[in-house]
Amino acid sequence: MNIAIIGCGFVADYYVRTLENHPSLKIMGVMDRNPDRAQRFSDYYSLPKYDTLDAVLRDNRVQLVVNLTNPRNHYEVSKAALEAGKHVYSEKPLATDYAEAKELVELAESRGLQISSAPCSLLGETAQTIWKALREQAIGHPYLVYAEMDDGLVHKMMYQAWKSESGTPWPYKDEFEVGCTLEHAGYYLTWFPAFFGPAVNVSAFADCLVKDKVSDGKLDPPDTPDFSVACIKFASGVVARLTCSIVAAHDHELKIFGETGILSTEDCWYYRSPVHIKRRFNIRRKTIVSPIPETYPLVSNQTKKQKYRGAQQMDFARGIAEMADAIKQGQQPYLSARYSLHVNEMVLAIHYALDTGTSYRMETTFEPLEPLSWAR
């Protein structure tokens, strides 16, 4: 399938590098509103360059647009692509406003097109392994989930020196203004509805703990939450607590507490992060959790180590490739438009908790997902 990349910023390098894993995808060209950034990216990867968004949308060879723009531009760019008859794979979130995200999904459906959203880590080996362990009741009935997406005190790090492989600086001003919840909560929230069914209620708290994160200008808005915590109830009755921040020490651990043990993994940013089980057992009148974890075998899709600069090990392009295959087969993508919208709604409910209060009843739902064929 012929694709075009809109947005040649920091994350674009990860996508281009992992596209090498998916030879069925062909890049027709790249485009960025910053001509210098587009030229540098085009030259570095020897890719054709479009001068304008209109040029991309007029190119009849392009079947699928990969929207890697700033989150605040996702809605505008995705809408233009859909109106031009292109399928869309968007970086997270679909939109920063729920009404706009819903509009995109309905526009795609009305035109017989597909739209999907990152992150695609549900397609990874670790997520599919955890799901398999839950189906096999490896820890009995699951009751409660603790998930962490804390990335350390980012504004105290050397972030101004961070650059992508092609030389694009980390967009720290945009990152601080968009906020850690919109940027990172989706990594685990994309997993949970597959495991536990649709979310039915979100109770959340969010706050801006560090008011002045930059010394070279002002943030707009100045009070985007850098900490959020949410309790989410799913249709199955499972409750998940998700904490997200750029204040607390780095921690991406997931724990699922069941009647016979604890299922865990260290980091959703690693597609092959080991999965562990700690069994619960009784000794006399005491119930004890084993201090020694068992390793649950990873299901395998023969993932190789990613060839890019970065601590995480994610195949960013896997979602695009799966989407392209589904379109060619006349099917919905695994991360369908309605599924992506459901995740987007959860994320926004948490992100805007500072303004809207603590309790939010979910509106969206989706068709149940099945495990990937290689993970059954």
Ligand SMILES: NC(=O)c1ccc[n+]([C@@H]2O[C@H](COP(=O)([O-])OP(=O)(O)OC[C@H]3O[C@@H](n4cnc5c(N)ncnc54)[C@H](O)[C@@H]3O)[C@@H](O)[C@H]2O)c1
The other form holds:
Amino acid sequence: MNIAIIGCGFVADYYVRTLENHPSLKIMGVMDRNPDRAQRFSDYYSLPKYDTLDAVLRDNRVQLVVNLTNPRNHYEVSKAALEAGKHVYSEKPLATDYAEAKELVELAESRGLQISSAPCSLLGETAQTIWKALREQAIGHPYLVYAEMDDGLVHKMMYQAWKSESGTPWPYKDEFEVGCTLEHAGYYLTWFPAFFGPAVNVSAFADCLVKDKVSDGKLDPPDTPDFSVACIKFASGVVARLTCSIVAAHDHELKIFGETGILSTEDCWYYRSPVHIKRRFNIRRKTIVSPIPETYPLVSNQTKKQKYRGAQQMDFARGIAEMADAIKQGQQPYLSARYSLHVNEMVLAIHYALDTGTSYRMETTFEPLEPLSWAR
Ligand SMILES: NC(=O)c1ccc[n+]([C@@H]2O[C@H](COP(=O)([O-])OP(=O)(O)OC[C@H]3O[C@@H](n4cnc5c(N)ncnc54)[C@H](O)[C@@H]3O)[C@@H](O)[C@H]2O)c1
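The block above covers the form predicted alone; next, return the form predicted in complex with the named molecule.
What follows is the entire complex, opening with the chain shown before.
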């Protein structure tokens, strides 16, 4: 499959590096609306460069466009690519507006094209192992999920020094403006519908807790949620509570509470994050959860050791390779357009929780209390 990369920013390096794991994909060229970036990226990886998006779309050799632009540009780039007859693999979110995401999916369907969205970690060893354990009733019937996507106080970190391998700075302004829910909720939300069926209801709360995150200019908008929490009910009856923040200390743990035990993994950002089970058992009159976890063996179809660089051990290009394979066989990708839209809809419902009114406003209040005299 001949592909072209649009957007030569921070994440593009991860794609090019992990494309080395998937020789079926051939990069015809790269393009960025910032010509210096495109030039540097093309030089660094010795890849051909296109000067305009139009030039990519006019190139009949390109079958699939990989959209690695900023989230607020995903819609326009994906739409242009579909209109030009190219399949699209988009970084997440599919779009920042539900109507736009739906339009993209309908456009793809009307043209007989495929569109799919990252993250593709459902194709990873950890997600597939958890799903297998659930199917094998390793924890009996699953009831409840607690998933955390907390990344610590990012605005206090040394983010100005974070650079990709080819030298692109981490786009902190865009990350703060887009927000951690649109950026990160999808990592777990692409797993759950596969495990538990479609989501039927999302109850969410989102807020901006840290207003002035940058000292060099203003953010637009200034108050994107940096904290969100959602309870999602899935068709199977399972409820998942997902928290996203760039405030609480780093925690990416997933716990699934079932009838006979707890299934967990430390971090969905590692495709081979170990999967553990803690079993529940009775001793005399007490019910105890085993303090020592058992490791559930990881399933894998990877014949070679995957190449990763940096902190994120994700095989970014795996979703594109699977998509290319599916297209070749006349099938839908694993992360199909409709599946990607479903995930996008959940993520947007959480991100826009304040606007969509899914948070209940308290009516009552009371006079402030004083500490007790002996405690003053
Ligand atoms: N930064 C990360 O660690 C990370 C990790 C995983 C996924 N992502 C996702 O990857 C995507 C890109 O993020 P990034 O960190 O690389 O951002 P970035 O700002 O570093 O790079 C995006 C690039 O896209 C270019 N661009 C924007 N609109 C364009 C257009 N219309 N035509 C051509 N080029 C255009 C920009 O000039 C920029 O160079 C986002 O969807 C983000 O959610 C980022």
